[in-house]
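To begin, one chain is listed below as structure tokens, in the form predicted alone.
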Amino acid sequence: MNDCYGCGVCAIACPKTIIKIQLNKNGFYEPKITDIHKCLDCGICIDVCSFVHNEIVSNNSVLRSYASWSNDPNVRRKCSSGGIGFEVGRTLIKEGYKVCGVRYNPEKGIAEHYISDTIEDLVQSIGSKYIQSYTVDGFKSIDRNNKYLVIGTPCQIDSFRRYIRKFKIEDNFVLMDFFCHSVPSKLMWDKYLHRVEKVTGKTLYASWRNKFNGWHDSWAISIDGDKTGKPIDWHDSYNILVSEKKAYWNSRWSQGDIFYKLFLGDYCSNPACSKSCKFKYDRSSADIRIGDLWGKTYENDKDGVSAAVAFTEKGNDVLHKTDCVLVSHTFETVAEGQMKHNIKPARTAFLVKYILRLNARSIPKIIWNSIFMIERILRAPSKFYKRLK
């Protein structure tokens, strides 16, 4: 397969379970048929695939949009923005739902979907994970007869909406996605982690966002390893939420960190994110979309503010049940700073190939700066030279 969102829904929908999701040579998840002779040619895998359809399955218009933050200061401080995602999960667990969310698995070095039915388990989902998640085990654990909140990227949620609509079980689910930039290559993350672990030891905990220096300066990766920390007991959820512990590896500034330069510069993104993403800005198959509320309205807020968008009445009702402040704004205000168009592939393809094949030794900062300066000139020469005048 040449391009794919890697959502994994085809693997759980296949009645013969002959579809396996694995990393391709470029570090992105894609399906592979393990035994073509067992294929029934039923077409279910195509029916639930978001990638092969030109339009999203449930293109609801924006119903309501809010600025939001948790009334619990511990939750607000620990979460990447205002904590609305965690509060939606906590609210629905209290109502008998289970949550299929994403955690980082340090033993495997991957982000993965998993099921939580207690608030203690839900704590693992706190925080942004800026790598592609492996969905299959989490999605396969879903019992169609129970009620779930499912959280994922917009393409994962669009495919999952097709899946539950195909089997007529939509009423059992609340779907939540987020404003998505893209997903980077797993190879890039592996190289980055290899470099960091020379300092920290084997990774025990990773956080892609923290607010040690305030919400607007939260683009920092924090990592604890076995040389610098100890394994986390996720069932000790309260102490994790209130902990002020700072990880040993703290990149602090995104512009000074290789991971964010590559991720935000779109150097190692899934080709599907640039060619085929249908979900930017106000296009979603979810009931709720969340994210950071960037922009002028809350530019002086240091604690974090979430964007919360309801696309359905179900989603709006859930938002109003949470222990959160909800302030109504226009969608344009709530989505200010969010991407309206797909990412553009890096023009210097050699850079990606070089980065993904470099050896484990760290590259001197002066070389990285030179590489990225060349890329900026190639992307927008007029803007670069104008800055020099």
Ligand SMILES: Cc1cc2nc3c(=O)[nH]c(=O)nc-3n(C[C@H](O)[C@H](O)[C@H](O)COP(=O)(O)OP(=O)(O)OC[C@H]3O[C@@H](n4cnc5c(N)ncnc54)[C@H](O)[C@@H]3O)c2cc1C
Given for the second form:
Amino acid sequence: MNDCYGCGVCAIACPKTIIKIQLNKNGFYEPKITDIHKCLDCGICIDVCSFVHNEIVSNNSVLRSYASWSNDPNVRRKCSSGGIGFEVGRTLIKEGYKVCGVRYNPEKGIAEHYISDTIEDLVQSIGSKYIQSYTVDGFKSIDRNNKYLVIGTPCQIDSFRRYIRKFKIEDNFVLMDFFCHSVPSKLMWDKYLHRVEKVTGKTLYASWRNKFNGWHDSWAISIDGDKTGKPIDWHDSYNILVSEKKAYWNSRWSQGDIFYKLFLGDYCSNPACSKSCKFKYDRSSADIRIGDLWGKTYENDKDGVSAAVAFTEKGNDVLHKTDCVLVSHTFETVAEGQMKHNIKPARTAFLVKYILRLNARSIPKIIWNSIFMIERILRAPSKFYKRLK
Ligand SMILES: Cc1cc2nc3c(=O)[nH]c(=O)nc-3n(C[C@H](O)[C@H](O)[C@H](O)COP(=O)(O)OP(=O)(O)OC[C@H]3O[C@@H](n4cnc5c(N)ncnc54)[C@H](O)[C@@H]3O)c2cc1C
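Given the form predicted alone above, I would also like to look at the protein as it appears in the form predicted in complex with this ligand.
What follows is the whole complex; the chain from before opens it.
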């Protein structure tokens, strides 16, 4: 299969369990049918697939939108924006829900969905992991008798909504997605890690955001490895919320971090994100959408402000139960810094693709710098033309 979001929902829905999700040669998850002879032709994999349907499944319009931040300063300091993601999870766990969110698994070097039913376990989900998550094991662990909050990219959530609707278990779920830029290739993360691990040793802990330099300069990758840190005991992990410890490897976008240059410059995003994303701005199948509240209203805030958008009454009720400040704004204000259209692939994306596929474990900086230079030259005439117009 060439085009797919890689959400993994077909794999959990298949009654014969013959769909496996694996990384393709460009570093994106995609399904593979392991034994076509066992296929029943039941069509469930297609019914639950967000990618093959032109319309999103639950196209509710925006009900309410808020600026939001946790009343707990430790949560706010540790989370990517204002901590609304963690607080929604914490609130629902107290009400007997389980949470299916995303943690980083340093052993496997992947982001993965997992289930937490205690607040200590939920701490691992804090922070955006800017790589595509492997959903299958987490989604498979969901049993139909319990209540769950499921968090994921908008495409993962759209497929998941199709799945729970198909099996008539929607009432047991609260679904939360986020404004999503895109997901970058796992090959790029592997090569980045290889470079970092020369300094840190085998990764024990990785985080993509920190507020050591304030929220507006929070795109900073922090990594501890076995040469420089000690393993994290997640059961004691609530302490991590309050520690001010700086990881050994700290590299910021504002200082030219190569991961962020490639990710946010759209050099190596999943082609499905540029060609076929249907979920930008106010288009979502979730009950709640969260994100960073970039824009003029909170430009002087250093601690972090989340955007929180309710698409359903259920989502709105949950937001009001959290231990968060909620300030009502228009959706335009809350989504001021968000993309309205899909990312455009960089003109040099084909070059990046082939370089990432090379066997070399890490790519010298000089090669990346040359690509950025070529990109700038390729873009220059169109900028010049726009100015003339
Ligand atoms: C790939 C990606 C792209 C994003 N693009 C944008 C964007 O364009 N604009 C914007 O405003 N915000 C974007 N975000 C969301 C943003 O980074 C914050 O997650 C959001 O502001 C909520 O932060 P928080 O402080 O509430 O909580 P946090 O504690 O940071 O909550 C993060 C939540 O996201 C979940 N999560 C983390 N990584 C992943 C992953 N790889 N896949 C699925 N779920 C994950 C966790 O389970 C957790 O619940 C993106 C996040 C990701 C992972």
